[in-house]
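Let's start with one chain on its own, the form predicted on its own, as structure tokens.
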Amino acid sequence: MSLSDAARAVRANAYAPYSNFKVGAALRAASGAIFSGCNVENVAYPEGTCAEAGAIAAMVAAGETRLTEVYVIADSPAPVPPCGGCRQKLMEFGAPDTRVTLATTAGRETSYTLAELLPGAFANAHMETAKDSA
């Protein structure tokens, strides 16, 4: 199965009673298999959960800690980027040069790096102290 075919299988299974935007997300981990996930939504709005955050996890509840790509489809007029917070979600298993494609229903796809979605990316450097680097 494709990521684009796993992407859109999911998005069908989204949990969206309140916003009807559905979305679906799957990712190929370092080892080739395929995980998925879709945007699950709570009457308390902060409590959802999105596609991307879903397929992360069925990733590594698998046992992967690696990501080599990522397609998001969503039903709308020009391709949805991850939010912010699944950006850096995203970067956290990924690297700089992962491809990132978003697609639409309809068809319409446009690919990015997680460097391009998140430039000046949060990482586990910037926790270095001045000590632990002399």
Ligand code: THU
Second form
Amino acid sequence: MSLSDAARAVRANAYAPYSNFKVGAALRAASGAIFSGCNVENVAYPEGTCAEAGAIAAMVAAGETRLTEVYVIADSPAPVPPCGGCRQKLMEFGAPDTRVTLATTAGRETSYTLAELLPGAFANAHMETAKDSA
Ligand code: THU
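Hand over the structure of the form predicted together with tetrahydrodeoxyuridine (THU); the form predicted on its own is what we had up.
Full complex below, order starting with the chain above.
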């Protein structure tokens, strides 16, 4: 199954009764395996989780911690951009040149690297001084 097929398929299972905005995400892990996730909302709105977070959790639960490619799809007028938190979550397991394809269910696609989506990302290196002065 392709990354786009996996994202489109898992989107059907999204639990989004509050926003009515279903999102599907699929990622390819370093092994080549594909993991997917959908958004899971909650009546306590901030407790909801994004599709990207679900896909990342599935990958880590399966024992993998590197991702090489991401695909996100929603029924949006323009290809759906990951929220800020998800950009940081993807960067944790991806690389600056990791390709992230954003799509609409109507078939529009646009693609960015993770570095383009999250310029100046916070990284472990930013904590080095704090460690030194502790
Ligand atoms: N959402 C995602 O799952 N991923 C994105 O990239 C953008 C937003 C979800 C969160 C919430 O359930 C709904 O879309 C509306 O914000």
